[in-house]
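There is one chain below, alone, in structure tokens, taken in the form predicted on its own.
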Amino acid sequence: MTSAKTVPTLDEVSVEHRGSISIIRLNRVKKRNAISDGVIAALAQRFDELPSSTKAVVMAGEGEHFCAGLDLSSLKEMDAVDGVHHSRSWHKVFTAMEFGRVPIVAALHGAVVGGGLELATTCHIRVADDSTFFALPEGSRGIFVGGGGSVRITKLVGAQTVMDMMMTGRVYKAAEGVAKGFAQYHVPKGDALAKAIELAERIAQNAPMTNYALMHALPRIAEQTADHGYLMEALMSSVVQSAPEAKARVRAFLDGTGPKVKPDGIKAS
């Protein structure tokens, strides 16, 4: 995943392992966790090096912000060809995260702006605390999204919303951003990381093949025609339920020892 031309700045992307989950943090506090090519390469390496014991990841940012976007001070002038390759290098890393081995839960706070929003939408579940704000200021800066945002963010909130944000600089605060679809959870200020860890620990308890199917098959099914989607669903369902762990979980449910769905979530019997 890492580029041979870019040295990963591993001190700017830390990793902490807690049992079945790993917490990966952007650590460029003075830069509001703005992303450079070194950070992208470090993210790639951190995900490449996750131990097999990791079943889910929490993506977070140190300091007062999740990520304020592209570090413009690190951006070099490029011709069109170099620009395409630069953008595609980000696509490679973010796609490997989105369609990787384990689900990712983003803990969002403060700025989730530009490339930071692109990073957040690479994750599968997003938790925004009340300090979070979402923005795409590319229009005022004379640039265009280059880390997959025109695809991922547009799928979440629609082309008209993305166009409005980039043209006018519109900012969405936490509550309206969650209602719009930028995140699935809204928590009080300071609680995003704890909630993200809670969700990641819950996700890590799922059957691995179910998580894999949700990450890899469900997004593709959503983009297919109905008849193609039904076929992929049938194939994926057959593969997932054939796993020994899946069979054991179904037996546990049937004999009353497995977890049951309650109004406040899935609980053990």
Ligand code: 1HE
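Target state, the form predicted together with the ligand; input state, the form predicted on its own:
Chain alone follows, minus partners and molecules.
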């Protein structure tokens, strides 16, 4: 069980800083990046220790697979009480990532299964290369999701799809999985990291308050009644638009120097 005593296995979660972005990689290739307690603690530490220069993160996995999910060897000794605390320890770390300071872009390839899919759906944007496959083998292992999947994955693709995956062991290959909504981008095999870096660098250029509103306000508005949501939206949009950076960006467009929306993206004229 992850506790104050769990030693973060920092060699299994590497970090690389590249200007305005950081790349955090699962690096436990021999175990297909399966997530142990040490990995959870290391993820927490890596995100806690991001420098203020980091404006977006890419979450990736070394080797042939993004992540094989929970390290199943950790279940051997776990009783029911340990199980609750173990699940809650994942919730704590993944929620801190989801509602953290910077947006996270996941670069997916190979297995994105079980807790690996829970980790991926904690991220804000997902890029899947053509080798990616999505599955929830929990059903076949006689267990249940415990890393926030029943909330996050269900919101993304619906309870019926999650039920199907866990009851029948259904596996979604990249194209079908992306069409289902598991990822926003589908790229050729081997291209996920490059695309995720490109997107993270683009996201890092946004006004910080815009990214904050998207990460913190938007998902909460989506869960409120429409009436409450409209009020929250009005308050948030008022705060965001009053930032000096927003004023400068709007002025640039009105002066004819700001980027325009084109069919292939938002680009300088």
